[in-house]
Each structure stands twice: as C-alpha cells, then as structure tokens.
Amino acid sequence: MSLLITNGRIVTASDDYVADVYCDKGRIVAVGADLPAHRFQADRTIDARGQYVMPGGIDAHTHLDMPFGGTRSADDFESGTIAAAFGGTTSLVDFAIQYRGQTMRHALDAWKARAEGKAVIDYAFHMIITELEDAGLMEMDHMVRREGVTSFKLFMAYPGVFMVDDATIFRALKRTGENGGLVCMHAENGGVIDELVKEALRKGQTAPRYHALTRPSRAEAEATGRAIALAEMAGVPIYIVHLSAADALEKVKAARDMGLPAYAETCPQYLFLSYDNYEEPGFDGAKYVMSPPLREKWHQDVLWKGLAKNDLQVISTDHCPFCMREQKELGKDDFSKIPNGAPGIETRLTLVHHGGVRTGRLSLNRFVELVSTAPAKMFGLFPRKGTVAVGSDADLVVFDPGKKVTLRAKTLHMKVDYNPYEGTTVEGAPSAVIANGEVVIDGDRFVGRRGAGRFLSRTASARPA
C-alpha cells in the first residue's frame, strides 16, 4: 500500500517544517513539499493540514502478559498493541524474564510466542537477568549479536524473586563493555525496604498509603547512585529505568556531569501523579502501587526541568496494568501483596504534549525527542524508527493540537478497569497512526491488523547524547 500525507507541519527531534511524506511498502520513500501528485500516485492520501506528522512513538518500558505476585498482567501483546497504537506508539520494547534455573533463550522464545500473531505494532525485548553464570554471560553475548537483544534488566530490588548482588550487576555491567550491550537497572535498595515493609506489617500498617512510605525515595537515590558507581568502575555506559525522585535525578545528574554515559528515562505517573492518590478513600489507593511509588507532588516540577535540561533522556510507561476487582484486591489486607504496576501505554502521548508542550515546560521538538527519537537511538532502533526520513519505517503519527480528549476507563482501550487519570481532559492527540506505511488508527477506530507486528532485531548502536 502507498500512502501520501500532505500538508502537515513535519516534527522530528531536529526539525520542523510543512511538507508532504510519501510512503511505499512500508518505508518512507520522498519528504518535499508539494510533492508531485503524477510521480506519487498513492492508494490514499491523508490531508493533515493544520496538524503534527511525527515519528511514532516509542515506548521503551512495557510489561505486556506478564506473571506477578499471583496473577498476570491485563494487557497481552493483542490488547496493549491496540492501545498503544491509539494513543500514537507504534514500537514498544517489552520485558522477556529469564527466571532462576532458565536459560536467556528459554526466556526469549517464550516471550515471542506471547507476541507472535496478536502484536499489531512492531516490538522487541529487553533481556531481565535473575541469575548470571559463566554459560550466562556467554547468553549475554549470543542475545547481542545473533538475537537482536542488546538490552538487559537487572534488579536492586525484590529480594528472592528478582533481585541480584553487587557482584551480578557488575560481571553484567562488565560484559556489556565487551559485546556493547546495555544494562538497565531497577534501582531501589530492596534489603533496606524489605526491612521497612516486614516493620510495617508487624505494626498493622497494611493500607495502599504504606507501600509508599515503605519504599523511600533516599532508597532510590542511593541505589541509583551504587549503580553508577558500578557502571564507572566497569567502564560502560548505564540507563536507569521508570526514575521517581529529585535525589535519584540528582545523583545521574551528577553523573552526567562528570562525564560519565549515566542515562534514565522516567513515566508520566511521576509527572501527572503524587503520593496525595495514595491517601484516596478505601482502598482506591492500591490503583497507584508501582515500584517506585508516587513521590510528594514537589518532585514533578524537578522531573520536568531534568527533562527540559537533558538530564532525563526518554519518558516511557512501565505500563503493567492489573485490575482493581480480583487482581488489586489481593492486597486488600496487605499492601505488600498488591501487584505493582498500572497502565499508561496509551496515554503517554497525549499527557506529556498537554502538561509539557503546552505549557511550556518542553519544546515541540523536545517532545519528539523524549517520546521518540531519543529511545529510538538508545536501544538500537534509529534511524529506521525514531524520525521523518527518506529510507526510515513509515510509522508516522498524524497529531492534531487542537484535539481535547478526556481520559475515562470506558473509553480507552488498555485492558483494566480503571485509569489513574479519569476525567482528565488534555488538549493534542492523535487523529491517525501509520505504522509500517499502513494505517492501524483512522480517527476513533482502529483498522490495523492483528499480528501484523514485527520482532525488532536492535543493534548496539550509539546512545543519544
């Protein structure tokens, strides 16, 4: 199918103009303005005059059909695909779990059978390690360089189900300097909050608020902080994932500052949202337990600069949603029972254009870069993803500025049966979404095709500045 968009005003990382984009078997094929209609004869043309053409975005932290604490994420790769699609990403790199006892490969054939057949969007993995021997680092080398898996996530935090030692997180670390992968790192010292959670729970606290209180941000700092001190001891770069806190931002500023290739992306939970959703009546309280919780709301404006100065480099979602009835409701008598996660893969777009771009606080071109172009380039994606370019994938996102939306559970379209933003009305959203060169979002309806996804085979490229 071909595919002719004209008039938009063109927005990448870089640049911003109006232009027409000519698309062809999935690829962009010509970017000019007033193309000419007898050269490119398309099967349809989207006239998106007045409105964004952008690189679809890239959401690089999801966890879709994913077992934890009993019960198993909402969205599988159909569902959270879909979603993802209406709210403008069009690739997603998800978490394959190399459990203790299995192997990377048993892992990564697994997660694709998730996917395979029910994606609609393109998709590729991060590697999570929970145990790392010697066959394990040769693992780490045949995921780089034969699988197209160049990423791997390792834990600071959930004692006996996925968290690792100093020792693993730096034979890790090590091994990425040797086959050019890259380590992501849940930092959060998980020894001290499980102290604090076993403390919690003797005393009766058993309320949503104390997951919270249990896991404080100086718990994330100083993790963070340990992380990169491993990585500069190793001598590689590090990212760190779903990053909740001014300390924690302030010790990979620090970093940064120093020279060192420190990166974190952080979630529009920890933008949009604070530890005042915890102290909701009853138990509404469990729809934010995630890990890192929701900080005291002054941390959002200290987010929002590190994003504006670079010190952030991507938002992602760590979408894992799991639904109030059955699933929440394991915690009822226990917050540390709670499975942790909510959902955001369809919302990301449109919260940080409302509550960055509009209000100044990001540059349109900015925006691109955090949602798109900068994750694109991180994992190993750009520039076939990530930009409007001749010779790139034709997943493009059609924005229209003036678009308000009011985010409701009945209306979206991600598995679960709440929205942590209910009633939130934001003004820019997508009004269709290319990927592949084929439309899968025309307006409110969704005209992809199930299993029409790829698996992303990524290269261990250079990461973004």
Second form
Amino acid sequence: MSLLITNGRIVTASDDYVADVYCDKGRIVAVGADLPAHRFQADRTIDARGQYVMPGGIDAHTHLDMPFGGTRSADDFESGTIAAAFGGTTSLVDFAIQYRGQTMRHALDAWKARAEGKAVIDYAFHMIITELEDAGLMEMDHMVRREGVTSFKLFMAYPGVFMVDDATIFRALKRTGENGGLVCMHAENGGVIDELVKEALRKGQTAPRYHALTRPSRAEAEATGRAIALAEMAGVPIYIVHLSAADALEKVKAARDMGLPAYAETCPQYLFLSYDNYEEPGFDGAKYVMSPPLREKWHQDVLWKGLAKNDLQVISTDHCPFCMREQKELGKDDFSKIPNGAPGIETRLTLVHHGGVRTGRLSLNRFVELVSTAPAKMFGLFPRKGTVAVGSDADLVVFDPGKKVTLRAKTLHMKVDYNPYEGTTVEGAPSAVIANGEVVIDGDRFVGRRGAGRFLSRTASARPA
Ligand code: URP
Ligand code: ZN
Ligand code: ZN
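Previous: the form predicted alone; requested now: the form predicted together with N-(aminocarbonyl)-beta-alanine:
First the chain shown before, then all remaining chains and molecules of the complex.
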C-alpha cells in the first residue's frame, strides 16, 4: 500500500519544516514540499496541515505478558501493542527473562512465542540476566552477534528473584566491552531495601506507602553510583533504567561531566506523579507501587531539567500493568506483596508533549529526540527507526498539538482497571499512526492487524551524545 501525507510539519530531532511524505511498501520513499501528484499517486492521502508529522515513538522499556510478583502483567502483546499504537508508539523493546538454570536461548524463544502473531507493531527484546556462568558469557556474544539482542538488563534489587552481585555485574559489563552489547541497570540497593522492608513489616507497617518509605532515593543513588563505577572499571558504557530521583541523576550527571559514557532514562510517572499519591485513601496507593517508587514532588523539576540538558537521554514507560482487582490486591495486608509496576504505554507521548513542550520545558525537537530518535540510536534501531527520512521504515505519527484528551481507564486501551492519571486532561495527541506504511490508528479507531508486528533484530548501540 502507498500513502501520501501532505502539508504536515515534519518534526525530527533536528529539523522542523513543512513538507509531504510519500510511503510505499512500508518505507519512506520521498519527503519534499509539494510532491507532484502524478509521480506520487497513493492509495490513501492524509492531510496533515496544522499537525506534526514525527517519527513513531519508540518505547525502550515495556513488560508485556510478564510473570511477576505471583501474577502476570495485564497486557499481552496484542492489547499492549494496540494501546502503544493508540499512543503513537510504533516500536517497543520488551524484556525476555533468563531465569536461573535456563539459557538465554530458551528465554528469547519463549518471549518471541508470546509476541509472534499478536503484536500489531514491531518489537525487539532486551535480555534480563539472572545468572552468568561461562556458558552465559558465550550466550551473550551469540545474542549480540546472531540474534539481534544487543542489550542486557541486570538488577541490583529484588534479592532472591532478579538481583545479581557486583561480580556478576562486572563480568557482564566486561563482556559487553568485547561483544558491543549494552548493560541496562536497575539501580537500587536491594540488600538495604530488604532490611528496611523487614523492619517495616515487623512494626506492622503494611500500607502501600511503606513501599516508598522502604526504598529511599539514597538506595537508588548509591546503586546508580556503584553501577557507573563498575562500568568505568570495566571500561564500557552503561544505561540506567527508570531513573526516578534527583540524587540518582546527580550521579549520572557527575559521570557525564567526567566524560564517562553513562546514560539514563526516566519515565512519565516520575515526571507527573509523586509520593503524595501513596497517601490516597484506602488501598489506592497500591496503584503507584512500582520500583523505584514515586518521589517527593520537587524531584520532578530536577528530572525535567535533566531531560532538557541531556543529563537524561530517553523517556520510556516501564509499562508493567497490574489490575487493582485480584492483582494489586495480593498485597492488601502486606505492601511487599503488591506486584510492582504501573501502566503507561499509551500515554507517554501525550503526557510528555503536554508537560514538556506546552510548558516550554522541552523544545519540539527535543521531545521527538527523547521519545523516538534517542531510543532508536541507543538500542541499535537507527536510522531504520527514529527519524523521518527516505529509506527509513514508514513509522509515523500525525500528531495534533491541539487535540484535547481526558485520560481515563475506561477510554484508554490498556487492559488494566485503573489509570494513574485518571481524569487529567492533556493537550496534544496522535490523530493518525502509521506502522510500516500501514495506517494502524485512524482518528479514534484501531485499523491495524493482529500479528503485523515483526521482531526487530537490533545492531549494537550507536549511542547518542
Ligand atoms: O516496578 C517496576 N518497575 N516493575 C517492572 C520491573 C522493573 O523493575 O522494571
Ligand atoms: Zn527495573
Ligand atoms: Zn521495567
């Protein structure tokens, strides 16, 4: 199918101009002002006058169909990718989990099977490593060189589940120096947190807010600093995931000021929500139980500034939804049993546009860079994804900066029974979304196809600045 998008304001990480975009067979074929109709006849034309035409969003951190906390994340690869598409995301990088005693091969096959035939947009995988013997080191090489899995997540938290020790982290880091992979770190001091959790429970402190009170920002900052130091000793880059706190950002900033290749992402929840949400009545604080937890409100401003100044390079969602009913409820009498995670795959672009661009905190170009171009570069998808250029995949968002949307669980498409931003009205949202040259979102309708999404074999990180 061919598609012509006319008169849109093409916004990339570096450009902003009015032009037409012609797509054919899934690729962008021409970009230019007043493309001649006789040469660029299309099966469908979208008039984008007054709207932005930007590269499709890339969400570099999602957990679809993931077993976790005694249950399973509520969105599978069908519902999750449909919701992503509604929000203007056209590619995502999810996490396959290599459980102890299992191989990475097994993990990748298992996660591919979850996605194949279901995903409506393209997807890739990071590999979560929970143990790393010699065979695992060789598997890391194989993942990077042969399987297109070029990044690995390690955890400094969740003892007994995902947490690995510093020696394992160091081994993984060193290996990426040889094979070109990138380590993504969940940076929280799991040992200290575990002690604080036990102490709170001994005192009968079981409400959701104790999740936050037992995971202080210092525990995140300490682990962030340690992870960066380990990467420095290994002589390799590092990427900190879901950074939530000013003191953790300080560690990244200090490293970058020294010229170290330290990178970090934050997520909308840390920019819009705060510790106060845990004080909501009854058990409602459970909606916000995620790790790292929400911080005091003043951290938000520091994170926005970090995004503007490139101390933070990427905004992803850490979409990991659990319903209040039957899932979050598992921790009704004990906050440590509340499954960790929150929904966000559908609301990333609109929230960041509303809170970032409309307030003047982020330029339009920087917005596009944070939600699309930088994740594409960081995770080996650029220039196939993350830009509007001839030869790139025709993954595009026609974004209406004046479209007002009130965020409600009932009208959003994530399969979860609450929304952390319930009732918030935001300005700026997609009016059409195109994935691989096909319109998948047309106004308020999903018109894509289950199974149309393809596995993306990634190259090594072409790290952004
Ligand atoms: O609470 C969170 N973040 N859940 C998802 C797992 C993770 O650590 O990213
Ligand atoms: Zn994590
Ligand atoms: Zn996560």
